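The chain below stands alone, shown as structure tokens; this is the form predicted on its own.
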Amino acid sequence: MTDELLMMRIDDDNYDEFRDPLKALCAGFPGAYWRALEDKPADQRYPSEFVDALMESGFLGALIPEEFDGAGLSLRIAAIILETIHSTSCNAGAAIGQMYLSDILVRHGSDAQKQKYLGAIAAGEVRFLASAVTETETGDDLAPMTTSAAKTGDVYVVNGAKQWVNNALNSDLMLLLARTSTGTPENPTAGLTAFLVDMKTALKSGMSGQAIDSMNNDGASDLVLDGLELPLDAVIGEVGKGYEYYRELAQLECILYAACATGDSAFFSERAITYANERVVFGRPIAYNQGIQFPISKAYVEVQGAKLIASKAAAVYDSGKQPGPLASMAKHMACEAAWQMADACFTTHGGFAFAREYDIERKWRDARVMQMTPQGRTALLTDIAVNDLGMPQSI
């Protein structure tokens, strides 16, 4: 389908007007900053200073339309922003939600929600960083979701639990998916509704959160919702349409995370090539050795292919169409390529890759995480199999 929508063109713009100031910003948060965070307790590892700087820069409002005081830039430019951040020692995981979660409000929010929140999100005054979707027992399978939202008078009462909610305890707003009615055999995800949660109010009554001691800095938490009351105007769009809205958002999410992975690949390749040219063993740099050259070259080929698919997916989105499985391909290819480049970089550095001061092992872990979430490998391949190849749904 997407091949009929547009023709590819060669994009020879390096977008230095975006890359240069971002690189300067990220230079203020070198590896030592991130390593120091990892030495702290789980509930103190959130990179607040880095996120503050990104909020103040205005870059995270790239996708919000100008009519709501955003930059109104293309998805291609938003991808460049994230790619540049990840090409440095930095990681955008703690702030990426600010860039794309508001899209659900742009597309489906009420006029009151748009007027109240979009301008403030674009300015970085209100933080929309978290989405509570997955649960302990179900993971990516949303059909058996047990978190419920029952309409009682002039409120919805929410009960349930969500797991691995990134940035929940550091966000002003959270996107919540909860079941307002049962699904059907033909459509098991029917009856899921999207809610906009005011986190400052929720955490005082009806919601509790526990930071997870994990190996990344996105402030992941487990949330328990026990009698959480949400006003009727917290519903985003139509009641029962939450799954459809989330699937739209997931396509945007995939393309942006593909950009993050591409940036990580750039970080690893630069470090690997520099070290290979400087490291002398048996009288010459190890860059002469094919055992070093070939893994880096192979990963580089995979990175270039992933960039083309990601650029095409972004172009489809920017043309006003939904990229569908093309977005899944972009994330899958980019994350697999980043992992290959990370492994090649690790091998090039040998034992030094384990030394924290090189930042290889930290970024290596980050690259592995992105293969799993959001939209893990199996979910991406299932989307491609069912919606692009016409194979039967396995669940």
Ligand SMILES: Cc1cc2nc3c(=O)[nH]c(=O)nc-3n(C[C@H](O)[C@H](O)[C@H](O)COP(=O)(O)OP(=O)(O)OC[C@H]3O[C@@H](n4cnc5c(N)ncnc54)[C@H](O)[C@@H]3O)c2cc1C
The other form holds:
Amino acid sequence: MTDELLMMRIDDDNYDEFRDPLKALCAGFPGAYWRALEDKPADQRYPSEFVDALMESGFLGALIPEEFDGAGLSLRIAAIILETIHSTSCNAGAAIGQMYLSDILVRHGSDAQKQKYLGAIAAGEVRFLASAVTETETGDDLAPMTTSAAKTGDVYVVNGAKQWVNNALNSDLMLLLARTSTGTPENPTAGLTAFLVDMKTALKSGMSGQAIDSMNNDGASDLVLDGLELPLDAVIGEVGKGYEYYRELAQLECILYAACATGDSAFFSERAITYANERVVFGRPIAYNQGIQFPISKAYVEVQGAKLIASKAAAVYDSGKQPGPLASMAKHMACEAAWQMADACFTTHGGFAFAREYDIERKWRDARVMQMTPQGRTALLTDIAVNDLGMPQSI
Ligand SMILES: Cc1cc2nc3c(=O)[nH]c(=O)nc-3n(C[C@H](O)[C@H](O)[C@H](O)COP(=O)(O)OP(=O)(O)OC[C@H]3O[C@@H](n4cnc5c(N)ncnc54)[C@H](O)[C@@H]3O)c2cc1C
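Given the form predicted on its own above, what does the protein look like in the form predicted in complex with the named molecule?
The complete assembly is shown below, putting the previous chain first.
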């Protein structure tokens, strides 16, 4: 007889109270909704109705502690929420920031910042969806960051430019990393400071933004910061500690994006298996062919491994410790597995994978971008090499 415990799939956990309402919500935003958005100009592609529905659902306040009127749920459950969204036709990219960016305020924000914003973020009344780090010369490597914030009287004056900032033009708040002093040869990322930017005020004076016409509907924008004045209390935590806070936030980010990737894998495997069972070629469903089965099986194995590591990383985080390279492993494994499953799904669908109405090519693009951002392969593998394997820091 089958040993049920041995055969138990790790996604058989009983989280239906979260999965069922989310699946119902996402059913209201089928592939046709997302495809119609992609037909619009770049600055009109933001999935406002979907984000509104998620904000109203309360799911995005999962991680904000109860003392700040959030749901105070575990990271494991937050991951289930994102995995479920991505297992449907939907993509959480336009809303995911709301779930984790406020962690920097919970850990390092002033009492005034916490009181003013956390409850409102948890309730979905204030949108904290954007974080601005990347610049022309600053991607994987943050040391060359040049956007500067100079303390002048009772304000910081910010000058520079940020690129690829997701949801910047649709968010009330933005986390900004800017240089308040130069780094040192030993520590080139020293001198970066985290700021909380009120976007409505900033976009009226000192900041302008332009939506990027990209292959993914991530609402990414280029921002120009030209004499943007930020009040002194816009600093999050200590001046010059921005990079440390960002690395800390990245661990949470990695675990949540790993969940998005395993959700995408579920979408691809479900679509691939359904299609393989229905599509008859050479007189029988293609699902009988091992050439079709094995790529799906192989990707499935990788997905299961990724889910175990991601669950472990979330458990470490939920115990109050920093998961460190475990979070990088989770994101790396989950994103590689999703890409593998996307490819298997593509192969299974043959030429029809290219037809937009199947949504395979759209989700395939979504899976690809997650291998690179946030925290791409280089950053993840370096973290594992240096901080887990003890190899020298090369970048
Ligand atoms: C859709 C989208 C959304 C984004 N959203 C945001 C956002 O909200 N906020 C934000 O700040 N940024 C955002 N980004 C930017 C993203 O984080 C960066 O693109 C990413 O960090 C990579 O930086 P880069 O493009 O400058 O690549 P580079 O750093 O220039 O690297 C180029 C390539 O070389 C590889 N590479 C670099 N160094 C090494 C090495 N030592 N060994 C091997 N390979 C190496 C990299 O992996 C990469 O493939 C977004 C990007 C995209 C495409």
